[in-house]
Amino acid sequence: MHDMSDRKVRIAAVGLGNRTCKYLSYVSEHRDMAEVVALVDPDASRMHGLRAGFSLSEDRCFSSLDDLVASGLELDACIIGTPDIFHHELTLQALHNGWHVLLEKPMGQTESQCRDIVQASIETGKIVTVCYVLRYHPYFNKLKQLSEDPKMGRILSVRHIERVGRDRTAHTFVRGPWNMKEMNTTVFFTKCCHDVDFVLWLTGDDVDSVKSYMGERIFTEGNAPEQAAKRCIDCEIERKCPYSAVDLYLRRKDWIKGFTCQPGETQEEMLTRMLKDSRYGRCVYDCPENDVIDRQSMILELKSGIRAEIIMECGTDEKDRMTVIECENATISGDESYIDITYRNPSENPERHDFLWTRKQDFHAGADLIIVKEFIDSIREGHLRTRTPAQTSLSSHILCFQAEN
């Protein structure tokens, strides 16, 4: 790679959404390191804020990254936040044309997809930067720092819990378009391919075999209680459900971002018409399209004898991780508020280290800016640095197909 220290490291954002709007924040508060210099998105509502935010013309909107090729405007990198099913050959499209990428996960939807962006990122000498953001984040590095200090001896299992939920999950996973395998990946390796690749980081060890078991589904007709009926705003037992669609987005108004008023709707007509008619109103255990599995753990055994089960949990109450290392001499326990450290040896007082501060924190308590902050540095100094090229991230996602089989 050639060192571009002297100059700005010019980049289009591509899929203008929430991921990337994010990182772009990196990108606004250094402007002497980077510029955005073109949007792309189909839908042009993305575009008005950031245009503006970052001055640009007309010219510098494209509705397709095809345009933007097409255009001709010379640039240096990319930033795909585009929906999944999108990721492959964008990202390949990118590299082929000498852009680095920085990538949401997950990378690819099938192994031989993840292959060939590695394949590509190698060929072109192109950085890929996949977005894993648990790498960055000052809890799970705290986490990897304490499992590596020689007083706690070799670690001998981890076991790792992802909670996916209640609302996460009726929205998204249930009720919304990540319901369908066949539309999409498994709801597995949606939620846990990081996790997965956190466990990997934390053990730094190679995977021996790979379980997997998937348990049975949740949201299904059988599953029903008698009185419930077709849709929330219809249900006698709705105040009842902790799936309420009524609750979630009437009285709470959760989840409702990606709802549009029509023209001369009020919110509560729009939310009520969604209840009515759209698929978010719908019993979870009425949607009959809906083939995802919602339990499911996998379990690693590593070269070293280490045992690692990752275990996705949706439909819980709590939505945070949760991480036990059993180590020679002592237990580290966290649940991304404290890790509490009990050690086996009695004469040695437990400790807990806080990190509530990190929930007060945007941008992942600030791991999306770091990893913007790396993939701009790896580009102007041309030297890698940046923890997650695609290189690494490749055996986690192997491991989530692996466990679908």
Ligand SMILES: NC(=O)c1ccc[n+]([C@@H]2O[C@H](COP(=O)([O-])OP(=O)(O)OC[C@H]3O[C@@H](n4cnc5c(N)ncnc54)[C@H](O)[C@@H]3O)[C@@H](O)[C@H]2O)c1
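For comparison with the form predicted together with the ligand, provide the form predicted on its own.
Below you will find a single chain and nothing else.
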């Protein structure tokens, strides 16, 4: 492989949403290692701050990947953080143009699309690193390390619960563009494909059978309170509603990073406009295109004898993951704040590992930044090895598709 350690990795950012901006934070702080040479997004307002931050001229800002390719600009890699429906097409285009790809999950929307990307990565010799953050997170790495400790004995079963918090559910999967019909994939696939990957990382991927069970839908017209209005800003019971868009965006100022002000518009004016006119101001029970389920579970039976269950629960008060790993000699359980170990032998004292400190850190306790560092290092050093290449990430994608059938 070619050693690039003598120069910076030239990167284009494609799709300038929240996730891409987080990954670019690493590049911004390590300009001796990499440089952003182009921005791609159809929304020019998204480019303004990033363009200034990376000192890019207008001719380095493009409304489409086609325009970037046509410019002839030389690149080594790109970060793709567009809406999911474009991941497959843009990743193939980038690979065949000779670029490595850091790709936000999921890879594609069908099994064949995901296999296309793996095949193209192999054929072009370019790496596709899928942003499966759990493999880079200190808490989940500790769970993996403990599960491999001979003292625990072999794994018998795993139960892993992803609790999708109320705010994320309403913003992303009910009002937002990931509300299944529009995205052509399930919430479980979009949100939990990397949870499935984490479980496979613990157990191995010798899956013998897959079963899936889906719960009822909460967010339907029939479940709306009698006095509910079509928009939260017009609703007389809005202050009592746990899904109030007025409370989420205007009062608490949460989940607003993806909203942009028009020229001369204050933030308050912009948020009021969003509540009045955009999809994000709607009552959660009056989003007719939405068909989000509130709960799904996947049960995996492995040839090794391990049984694994991955559960997604939407609209919960909590917004964390819970994992219970039953081993021959101990039970390992964690809730993203603590990991507790209880031994079968009563003479063994229980253990607790404190991970509250990760709650106070940005970027998923630094995991977002480690993904980018590993990706850039793999290109500079020429070995093209990361923890979550497309080839490794394929198994979890396929299992999610099987769970839909």
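The term rigid core refers to the most C-alpha atoms you can superpose between the two forms while keeping them within 1.5 Å. These figures come from a predicted structure and were not determined experimentally. Positions refer to the first chain, counted from 1.
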Cα of A229 displaced 2 Å or more between the two forms, core superposed? yes
Could you check, with the core superposed, whether the Cα atom of D76 shifts 2 Å or more between the two forms? no
Taking the rigid core as reference, does the Cα of M270 move 2 Å or more between the two forms? yes
